[in-house]
Structures are given as structure tokens and as C-alpha cells.
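As a starting point, one isolated chain is supplied in C-alpha cells, in the form predicted on its own.
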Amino acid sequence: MKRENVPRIAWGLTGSGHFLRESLEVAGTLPDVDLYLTKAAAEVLNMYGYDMRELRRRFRIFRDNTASAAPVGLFYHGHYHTVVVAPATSNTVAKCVWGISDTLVTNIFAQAGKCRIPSVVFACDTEPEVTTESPSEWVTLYPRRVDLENVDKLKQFENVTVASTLDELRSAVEQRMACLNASSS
């Protein structure tokens, strides 16, 4: 597979709606950003009235529909230099934690750490009482213990950098492309 000239960004979605609407107008603020979309993402993006010919004019979209989730060879060949996975769903962030790799966005995440391409996880259920809308009203959640242990978990990997509101996550991205423009000059 020939790499690409300049490496992208694998962006996961994941079956959340907390911040999705924020999460991907960051992501629409970058150069060079491909969607992978969980199956959840799919049903997700569709309850929030997003469509799906839309988003395809401004990333390029992979989809959960392969079962050895094939795109994810793509990481092998230097087209990836960051994974920005936003929002992460307590079940994404558990399965990574544990090193479950069984969706397209877990698999990136693990393909990612195994060939050291920094990741930034925007983790949704971070603090005690969480505040988020619903594709039809705002709702109060109160994350598990083992929610927030699987976050505490998660910030303790290496190239991992965990993002527990939206300005976090503005300023991992930004780190991250601030890291690669001084490296490329």
C-alpha cells in the first residue's frame, strides 16, 4: 500500500451524542481528517439529523462493516499520525482500556498504540454527574465508578492523552498539530 504524502487523522465516533456536535465541528476545522464510524456512530449521527452525503463532502468516512475491520491497515503505512477518538463512550473507553478491539474505532486504538501513533480520547463520562443532550432534550447521567476507574485507567497510557471537556480536547489537537508543524519545518 503507498503512503500517502501527508499523513492524516483517523478521527472515531463512537454511539455517543455527549458533544458530538462540537467534536466534529472541531474535527471540521482540520486538514486532512478521516471519520471512522462505529456502528453505533451510524444510528447516532442519524437520530442527531446528521447526513451522511454531507459529512462525505468534507471527510472521507469509513464504515464498521468489514469483520476483520480492514481500513485498519492503513496505519501500517504511515497514513495516520494521530487518532482522535471524540466522543468515547464509556464502552469504547472500557474496551480499550482492557484491550477489546472489536469495532472499528477499538481497532484503530489498539492499531494506533502498536504502531506508536499518539492518540486523544475525549471521554464522556468523566465526573460524577454529567449534563448532555439527548437528540430531543438535555439529560442529567450519573457515570458508574467503574466509568470514571476505566478513564483513570486510560490517561495512565502511553501517547495517550485523555480530554474530559471540550476545551481539553481543542487543546490536545491543537498540541498535536502545533508538535507535527514544528516537526515538519
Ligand SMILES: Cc1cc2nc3c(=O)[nH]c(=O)nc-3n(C[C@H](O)[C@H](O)[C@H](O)COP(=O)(O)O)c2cc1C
Contents of the next structure:
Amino acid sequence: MKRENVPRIAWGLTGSGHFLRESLEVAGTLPDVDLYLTKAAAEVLNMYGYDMRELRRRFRIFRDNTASAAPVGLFYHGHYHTVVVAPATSNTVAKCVWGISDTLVTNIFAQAGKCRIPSVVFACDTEPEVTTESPSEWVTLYPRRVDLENVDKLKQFENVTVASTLDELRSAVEQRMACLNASSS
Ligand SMILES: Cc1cc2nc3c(=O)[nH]c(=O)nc-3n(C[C@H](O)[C@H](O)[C@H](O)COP(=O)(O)O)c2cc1C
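Could the form predicted in complex with the named molecule be shown next, to go alongside the form predicted on its own?
Time for the whole complex; same chain goes first.
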């Protein structure tokens, strides 16, 4: 599972049911991925029937159980070449936009910025109307203006690619991997 001394992807999972399964499927196609979970992500994963032990067979997993986001120390030692936050709740997007880092995922996003590591954020609340699968049924939600405006603000950040659809997430990650492969050959 873990190749030593190879820079990895730090993949932030937040408490979004929307595109949770699809985002994990994309993460599962990539080599050398570590999952960073918010507390809400750990709960929501459980609600959608994911088994943490099973996920640990595929990924190294960091849980949000320190006030200082202790694992971010890894960012100072070239451990990661890319941060992906997918799926990103509107809560996490808002915090990222306003420079708040008080969860493991908002901390890895902030550290990526400070260490000039490129980030990809898959913001799920990007349309005025969203149909999503809750643990028990399909529901329609109406993201607020503030949610949509925060996504637009995040698009202005340097070194950050915002994906608004699953295809855009796949394509942003593929482009990042191609860029890394080109620079290492
Ligand atoms: C089953 C379930 C599904 C959820 N799905 C979403 C979602 O798709 N988008 C969202 O913004 N919040 C969603 N939430 C709410 C977030 O989990 C909540 O706002 C949480 O505080 C986000 O914390 P985080 O951004 O630190 O992960 C969901 C909550 C539950 C219980």
C-alpha cells in the first residue's frame, strides 16, 4: 500500500454525502493516497455504510482527533505533491475561503497554500438546485447564495483548481498526475 519516500496525495474527505461514493472511487484509482477525515466525514462514512477497517486496507487514514491538526507536520517534509478535497461540504468551502483552519481538512488546505502545494477542491454545492442521495432516500436541496458565492471566491485562489462536477474532478486530478509524470521524466 505505501511506497516509501514517494510524494503522495493528501485527500481530504468532509461530511458530504453528495458525491462521497464517487469521490472515493476516484481516490481508489490513484496510487499513494492518504485520506484526511473531518469528524463529520467519519460520521457520514459510517452512515453510508463504509467500514473504516476496509478503507484502511486501501488507504492510510488520518482522523481528526488533535486540536493542532498534528499530521500537517508531514507537509513540511515534501511528503505530499497535491491536496485534493473531495467531496467538499459548503462548510469546508466557506472556511477555506475565509482562511479558517480548525479541522483536519481545512488545515491541510491551508498548509498546502502555505507550502505552495497545488490543491483541487470538488465543491458540491455549485448549482441552485442539487439532487442528492441521503443515507435513506433521494432529496432535493437548494444551496444558498452564500454557498454559491463562496465557490466563486475559491476559484480566485492561486494554486487551487475548483471542480464543480465529477468529470471536472477526474480531469483536474488526471492533469495534475500528467504534470507530475512529465516533470519526473
Ligand atoms: C448524512 C449526511 C449527509 C450530508 N451531506 C452534506 C452534503 O452533501 N453537503 C454539505 O455541505 N453538508 C452535508 N452534510 C452536513 C455536514 O456534514 C455538516 O455541515 C458538517 O458540519 C460539515 O463538517 P466538515 O465540513 O468539517 O466536514 C451532511 C450531513 C449528514 C448527516
